[in-house]
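What follows is one chain in structure tokens, specifically the form predicted on its own.
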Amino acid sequence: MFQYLALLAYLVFLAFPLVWLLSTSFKPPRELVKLHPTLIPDNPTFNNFVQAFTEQELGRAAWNSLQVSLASAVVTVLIALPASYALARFKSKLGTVALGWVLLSQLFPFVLLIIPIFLVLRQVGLANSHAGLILIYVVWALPFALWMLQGFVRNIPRELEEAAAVDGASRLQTLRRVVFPLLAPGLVATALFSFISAWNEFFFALVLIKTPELATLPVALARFVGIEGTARLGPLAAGSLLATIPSLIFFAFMQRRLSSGSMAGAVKG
């Protein structure tokens, strides 16, 4: 019984933010202000969302975060499967050194990286693009991914792939039958990681991006906060709702796949 009332509280307690997110989108700019303010809007409104597209161009800020977010995804993921595979499968004293930066990388705080960052894409000429930002995001997610991906692969048994070239199957057919498979929720699980982390991503974004035609949904809503931080709740609240759509669409798919992809495991194990 205890287990269940902890559970339950632990699900309100990471439910209550967005609860409050939704019911602050719908709240006029009287009841945002009161002293004593109610979970449920006394008088609904949809004014903040449409402020939240008419004045900062949501829409095409979110269209921009999905294209950067897929586009880091996929290419992270194209490079860390190679990679993960041979550091997991061919041990070396190289391989762990590799293993320990990796790791060590990820201890590098933001303010430290982009200076150099931003002056090596504009000698490329890659500043203020999304090729640019895209690059960036890969970097930043590829440690992690490599990371992950790796154990993945460290759980397949070598004995599967030793039973199939005894049958005859070449590397790439071992590959693509047996091992692909198997690594499908750590795909999955690594596409999402990434995907979620461009999406969120906001200091690389406001550094880089310059044009605000090119603006990503984050710095996008941002600029609901204005010089002296005074924010604009409603339309913020409503944006932010928004732009959690995507993730949870996103989310929920690859979660499916994710499902699938533990169940073909566990058939061809």
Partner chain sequence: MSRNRFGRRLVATAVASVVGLGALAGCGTGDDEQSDGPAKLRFLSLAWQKESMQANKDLVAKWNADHPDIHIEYVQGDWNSVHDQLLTSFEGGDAADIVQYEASGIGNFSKQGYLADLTDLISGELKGQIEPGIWDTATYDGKITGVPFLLESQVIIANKKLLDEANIAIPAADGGWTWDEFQANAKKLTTAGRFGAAWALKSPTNRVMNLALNYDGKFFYTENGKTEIRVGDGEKEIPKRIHDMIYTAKSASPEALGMSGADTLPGFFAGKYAMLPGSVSLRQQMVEQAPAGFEWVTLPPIKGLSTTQAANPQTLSVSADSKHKKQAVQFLEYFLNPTNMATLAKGDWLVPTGKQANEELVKLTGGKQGWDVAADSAADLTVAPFQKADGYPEWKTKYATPALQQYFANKITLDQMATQLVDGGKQVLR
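Next, report the structure of the form predicted together with the partner chain; the form predicted on its own has already been given.
Only one chain is given; partner chains and other molecules are left out.
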């Protein structure tokens, strides 16, 4: 009984910010500055949502974010998959150096690189474009995705691949029929990581995108904050609430694939 209560308390603790966001997004301005705010708005209003959508065109910004984040996630996984397999399975000095370099690349704060990146993208005609942004997000997510995915590959027993080879499967067949299905949770986790990091990213989107029609959601949301942190809380909460929905849907859709233990009993000793 105590365990359930503790779990419930933990859930309430985790969910409270989201519930508070929901409550704030439906409050009229006067209720936002009450000394003793209530969880349930006294006079709920949709006005914050209307303002969020009409003033900053959040719908278009959300669509932009969705395109960029999905593409970044897929491209990251596509590149990380063969690379991580090679790193995990084929031991070589080059592989060790590559892994070291990947680790080292994480030490550079990206803010230091923004101006060179901006100049390079401009030279190749990708500044102020979603393609440029996707490129940056892929490069950004790739090192971590590689580390993550090669860990998943290492967890797949080599014996399974050897057994497939003994059964007459070619290298490609082994990869397609044995390795990739077992790697699905890892691929999903990597895709989720890439998606969320691109979805939440603010600074590159702010700096690289100049055309208002191409702005992403975090950039659009920032515009509800004024001088010295003063914010228009209602529309900001409404917009932020909407911004969490795609991530929740993405998680809900993908979380089944995250289940571990799919390899339990695969190899019997």
